[in-house]
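Quick heads-up: it's one chain on its own, the form predicted on its own, in structure tokens.
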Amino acid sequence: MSTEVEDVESFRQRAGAWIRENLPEQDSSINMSMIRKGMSDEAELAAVQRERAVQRMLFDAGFAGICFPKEYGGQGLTPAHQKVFNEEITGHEFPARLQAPSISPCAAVLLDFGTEEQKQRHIPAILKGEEIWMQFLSEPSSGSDVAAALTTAVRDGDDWVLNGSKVWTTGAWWSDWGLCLARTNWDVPKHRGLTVFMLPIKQDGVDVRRIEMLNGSMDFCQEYLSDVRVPDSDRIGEIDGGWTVGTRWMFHERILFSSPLVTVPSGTTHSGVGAGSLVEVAHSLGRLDDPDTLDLIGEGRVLELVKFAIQGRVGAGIASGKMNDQSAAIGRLFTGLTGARLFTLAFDIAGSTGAAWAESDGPAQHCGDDYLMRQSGCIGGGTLEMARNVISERVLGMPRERSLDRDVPFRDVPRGGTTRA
């Protein structure tokens, strides 16, 4: 059997021809994380089903899981192959909802820590679009401190019984599986008492409630777990070793749009607004000849160029081993800051239209809502404050931030109004 890998240029030509023949043209500025009030529930579910179908088309054509091993349904190719595929699919339809977090970080975590049976059972299903996964990570009581999870998992024979709540899960109401961090040991410091599990979302004991945001969006959800039984065979990693899994999990989350595992059009970002969007807003309002507006567009373009340069530099450094994987926080920090600034630039260009708008205002109609929601990109996916801590402590080697609970058994850490297992 030949093990020769197809060269990148012939792969590009083959992929480009298939994309042009099978996927309709689509605005590639579509964003995978910008939260806007959009379609009806019925239309959203139909869009999810369509993206499942597109993901299956990619799988059947040999273009899903380009960098995943062949034994798990992938193509066993290189990041260079994924990069050119992302370039070729730019301007065409792609299954955005199925890339994050299903493929990365969830399938990536399975690839890193899952058992052989777990990988064989779930990774091909994810790559085919049959399973959509979500992250059950953040909790109402812990904010950015993921390790302070209060969701409990108690051993009961061959099962674990989970109780607690997770929050800020985008799209949980239409998804299939959750990757869940839970506390399994209260008698050790918080980082050493966590375990990761996977569980079906649509089951008794999992109550998914949607959260209405400031702009009317209801994409975010909160989940309540009540005596949810999970077999030990669905545990990922070692018992009480969840922080080891979680650290890698958050690495995959930070590098999302530069990850070699996901299919996204080139230039896809967290913010959903780039220099091109600024030009569209200015053009729709007849302000392209205004020098102040051109300065704002220029600032946005420079930020965009620097952001992509940083992502490329950090990605190459991590891949070569010259930078540790915690350096992904550098890209996360700059991307978050850039996204918030770009929303502000668009709002400044829109002027009064950003404060009072109508649907007829075209590209400018979203500027006000986007400005009000601009900080969401600095919070979701790990806050920028946490990224700064990671950079200072784990990349630059600066002294660790003082913590009063570092060596304290978690059950002894003061928590206002909470109960302890």
Second form
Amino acid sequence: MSTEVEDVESFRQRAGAWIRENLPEQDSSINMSMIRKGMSDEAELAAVQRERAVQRMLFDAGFAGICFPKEYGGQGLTPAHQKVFNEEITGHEFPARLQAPSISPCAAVLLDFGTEEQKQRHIPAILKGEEIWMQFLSEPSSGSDVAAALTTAVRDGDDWVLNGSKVWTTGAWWSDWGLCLARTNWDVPKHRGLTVFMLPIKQDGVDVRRIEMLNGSMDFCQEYLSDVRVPDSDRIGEIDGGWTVGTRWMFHERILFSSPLVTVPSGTTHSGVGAGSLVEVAHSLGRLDDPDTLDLIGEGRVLELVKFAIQGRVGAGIASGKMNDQSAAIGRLFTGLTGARLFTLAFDIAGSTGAAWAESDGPAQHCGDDYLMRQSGCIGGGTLEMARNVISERVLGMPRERSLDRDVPFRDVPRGGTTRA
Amino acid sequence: MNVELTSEEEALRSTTARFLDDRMPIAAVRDLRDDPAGFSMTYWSQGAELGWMSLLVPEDLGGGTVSDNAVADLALIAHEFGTHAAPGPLVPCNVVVSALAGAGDAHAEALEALMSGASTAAWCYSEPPPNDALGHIDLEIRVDGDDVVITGTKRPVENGAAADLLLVTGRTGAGLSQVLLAASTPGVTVKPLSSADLSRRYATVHFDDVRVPVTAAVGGVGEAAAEVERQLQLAIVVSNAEAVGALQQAFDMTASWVNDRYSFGRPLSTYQEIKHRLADLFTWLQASHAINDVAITAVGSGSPDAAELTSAAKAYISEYGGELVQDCVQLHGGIGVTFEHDLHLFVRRVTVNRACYGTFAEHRRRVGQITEMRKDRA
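Could you switch over to the form predicted together with its partner chain, since the one displayed so far is the form predicted on its own?
Then the entire complex follows, led off by the chain already shown.
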């Protein structure tokens, strides 16, 4: 194995030149998790195909999986290389849909826990854009309480048979593989009876249905698994050891946009609109001279600046060990609240255009729907209430909530009857 | 305050912390309630020996810093002032010292007296209502031969009654000027104000055609606008650092109170409602630390985004800090609004800092204007 690592500056030169040569310029200030009514299905499928092709171009040029080991198709480079690559690709086309969750958390989990055969088979395929992966993690009956999964895997010879339902997968209808957390033992406490599997999505027994969000977005899906056979060789980690995998899996998910494993343009936000969008909305409606609007824009910009500052503080605190890992919940709480407030500010600046709009209204046409969807950033990826539990219990050391499911066989844990089946 | 300090920064901070622990325990702060100046000159000159007055002064003028950012160093002292609710005119004296140090050797004597702690100063900047909008300056500084003549009123002026030296910011035609004069100059009248703080004193200072030689000017007559803006930024981020120290203290007291206090047979800290409130308050506290540290770095290095970050920090800390301390009072219950409990000393410090050098709404608007202008240029 070569120990010679290309220095970061020459890598930057090489990457920048290749990007300018091969990837068209494109506004990179997209919001990775902005939930809006999107394109037509045909256009969406075409966009996915294009992104697969771009990912392949990155792979062939030696820029895919910058921090993945060379033996699995990666480049064996450092987070510093990924960072400069992210800087260079800013303002250019990039395969957004293939970064998360395919490369991280899914390929990252394979790298952490997969067998040699599993890694060889799937990580290069993911880095080439041949396999798009989804997280089969959340369930209709358990949102924040992920370890209470009801999807069940039962051993049958060399196979496992899976039944149950998973939800909140973005784009499962055009994806290839699912990383699935399932219950393999009902007679032990909830965290100790879980196992992780991988399974192809396009097969009989996996019924993918799209969920229409209240603003018409059809990005999210729910999957129904009926007697899906998974060979034991597609199990990841130990039998009943799924929470060990799951903890790491959720760590990768939490750090998503700052993960050294994914390619995203620098400065990509994942919490909705920024103060710049507020100015655009105000400008498009001729409201820049209105003092009330100025107050709203000022409030939005203050919160945005504080958000950057607190992310920097918490990141530095965790890196230096002065703050524990759980302190990431501070950033989560602040970002969630700020995102919701910014949608509200945009809506209030839009005035009645937030209630009724025409396509010719430019940026203001999104304000009404965005406001209706405001809370999604306070729910997805762990609710803010969970973040507040983590901050009070794990950061401030306040007493833990009394838990009715600890040290009890999962079979005996009370469950509500009103699940979305 | 930054999560991690260098050993030099930690030494600077802890020296002041130990001095204040020793000289200004809460009981001593309470004893100053009826003291006209709110602090003693012995205390002040001892503090000056610890570097309180010399961090913003270049080495060749007798000052010096421990890091490459003098404002950040001063903010460490201010943080300790906040956690101790310590008395003394830290912000106005440092603003004046910084102005004098930047004006060559014209005011070397005054600078030396301030740095040694033998004298104190006040910055006469804000004006009385209805002319109290942020940045509104009506006081006139008129050139008359070899003199300047000062006419107008300033309030609230921190340390206005105890100060030996006054730095007055006023208008000369379309520009701004600053003049340093002795508080004893004929025509200067000082009237003490009541204050929300226990040991901090404010006054109204009236200038009735006060005549001093033009050599009293600090910087160019009619050309001081940039320096005034820099002083404002300095006053704000250092006051913010003090407010954040007080927020930290109020939060820590509250976190410990909810663990000790029992209600219905269990500690308050076992109620999820209380836990979630503490999580919010802690997040606001961390956010206040974070945004002010960013602003301090910008002001200390003279970065072009210093004005925006300073106003963002002031807007955030004033708005959320005010809510934070009041929620600390709420979580304490009735004891929280008594004089006997120490919490109010920190609530007071946050309260006066919230109201001075511009309200949070004014600073939010300033940030809004800067955001719009940036977008216009883009």
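Numbering follows the first chain given and starts at 1. Here, rigid core means the biggest group of C-alpha atoms that superpose within 1.5 Å across both forms. On a predicted model such as this, the values are computed, not experimentally measured, just so you know.
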- Task: Align on the rigid core first; then say whether the Cα of L77 has moved by at least 2 Å between the two forms.
- Result: no
- Message: Taking the rigid core as the reference frame, tell me whether G286 has a CA displacement of 2 angstroms or more between the two forms.
- Response: yes
- Query: Quick one: core overlaid, is E299 moving 2 Å or more at the Cα between the two forms?
  - Reply: yes
- Superposed on rigid core, G336 CA travels between the two forms a distance in Å of 2.6
